[in-house]
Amino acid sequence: MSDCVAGRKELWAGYGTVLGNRAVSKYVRKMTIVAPEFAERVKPGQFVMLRLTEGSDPVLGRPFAVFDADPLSGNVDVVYAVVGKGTRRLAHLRVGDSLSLWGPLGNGWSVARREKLPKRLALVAGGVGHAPFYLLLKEILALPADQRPETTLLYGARTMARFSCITDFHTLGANVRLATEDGTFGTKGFVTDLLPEFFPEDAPSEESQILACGPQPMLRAVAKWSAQRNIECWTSLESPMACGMGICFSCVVDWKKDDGTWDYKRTCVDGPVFDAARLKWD
């Protein structure tokens, strides 16, 4: 059963069937859902709202970045950390169970696209912030070699056990650099400590770009570092959402207008990807 949302053909609402739901780390799981009508619509960086079909607790759906989508098989992957009531219930779903979903939602990474691709592109992730980058990397790596930006996923976590899906990125052929705060894997320190190496001082800032997704403190640090280096930076926010369609205004953020005054933007419909230079970080 399916239908278009609010008459917009790019949005879809209906039911999907769980094909897999497995742990990919101690704290994170990957769920594969069969939803062909959704899979053919989604773009890199967009998200989906998922809701359990049995019971009314929780009442609201939950937003999840789309990790992967295959229009040929109709499969959609989402990666999620088990942190609350909603995700704990998702973790107990089995193969063959049904889910309600609607989307794809948000602007995705398309808003960050230039007329001319940057020469150096850093994808900066923390926590489960790697989720919206897999589909983007598939798209980039499908380009002819002479058209691809030099792209690296910079992925940070508190400790080695917090990483997930690294094998997926390696299998895809992506360049990956890792950092852990406790030094258990990769570079010891924060993910921002990897940025100076990827963007040397003599690298032209106009030929560079940063895309980032993760916890707010990480995004703030990346936004400030990029501003100091005059490197264009776009951030995908993980704001709490209720409706996912701009009705409830629960996910508003401060956003700077062209005249320098401040207004509000809804993360779910105006984002989740925003120019970091237009957001209020302090």
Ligand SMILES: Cc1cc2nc3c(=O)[nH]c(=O)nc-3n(C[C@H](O)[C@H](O)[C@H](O)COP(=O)(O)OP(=O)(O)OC[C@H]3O[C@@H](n4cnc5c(N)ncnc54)[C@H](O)[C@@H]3O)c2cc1C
The other form holds:
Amino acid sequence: MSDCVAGRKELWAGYGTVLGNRAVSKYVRKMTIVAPEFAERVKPGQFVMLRLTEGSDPVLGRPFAVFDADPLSGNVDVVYAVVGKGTRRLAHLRVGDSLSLWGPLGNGWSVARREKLPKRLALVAGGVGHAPFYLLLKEILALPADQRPETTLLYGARTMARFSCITDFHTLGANVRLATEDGTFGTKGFVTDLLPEFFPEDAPSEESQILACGPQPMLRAVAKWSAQRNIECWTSLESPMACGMGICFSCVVDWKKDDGTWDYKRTCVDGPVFDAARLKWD
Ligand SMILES: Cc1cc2nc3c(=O)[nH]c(=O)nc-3n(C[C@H](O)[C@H](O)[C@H](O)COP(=O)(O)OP(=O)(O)OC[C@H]3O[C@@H](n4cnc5c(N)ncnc54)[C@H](O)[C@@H]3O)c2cc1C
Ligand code: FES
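The form predicted together with the ligand is what I need now, so please give it after the form predicted alone.
Let us now look at the entire complex, which starts with that chain.
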């Protein structure tokens, strides 16, 4: 166990114990890990690297948004889609198994909200992009009513079977609007089709904000729409990663400087949350 990673005291690395690992939809699972020293450090929008302790395949850890973290119980939840070797192996972990984790990593959503809270806030999610929003909504809903932005989770999927954790968001008391591309649940269409309704033309853009997480085409569409409407938009990227700690540069993205020229930023340490207006979308 260690309370300091790469000289950064806010990071923790060690072992957690699996408390639960169940399917929450046909494609997505939720894992609860007991890791109290990690749980007490997490801020909304940060992520964790998970690595299996048995064997060396895959050798690298895998990054996941922290869905929930409870400093009292010491439990940390991640919600993950099974897409390849690493997530398939995670899906086989059982209660009592141990796994290696390090973090919390990344800037989180506080970077988006540090100036002042907006009046209207849309959290736009596609696929498993809802994962970083649960902890954020928990924090927002705990604010006094007069400081709380009017917040709605706009959540889209290809089809109804692709949704997960909707009950968790409802239980939290969050406003949730759903869209499916095939019309099997919620509004028929893309999640971005819900934006004009949430931000009517007469809503002051300076009091509005969008936070988005999901597949790249969705993020591109949200970034484009928010730019047209002059609404501040922050996107959480899921760039493939190796180290998660700023060393390998496998997660770089193009980032626009104040003078309009381009630089690189590492998603793991400079993000994953970036001002959408600073990123290259084409
Ligand atoms: C900051 C961050 C937060 C994330 N949060 C979550 C989360 O909460 N839940 C979740 O399910 N996933 C999340 N991801 C994505 C997750 O890390 C990958 O799905 C996972 O690493 C895949 O590992 P694998 O070994 O199963 O797949 P691999 O065998 O490595 O790859 C399988 C397939 O998935 C593709 N793939 C792998 N990684 C990514 C990626 N990052 N983006 C797009 N395609 C990819 C590969 O190209 C390949 O086609 C996050 C990624 C980042 C960077
Ligand atoms: S994953 Fe290694 S620098 Fe970002």
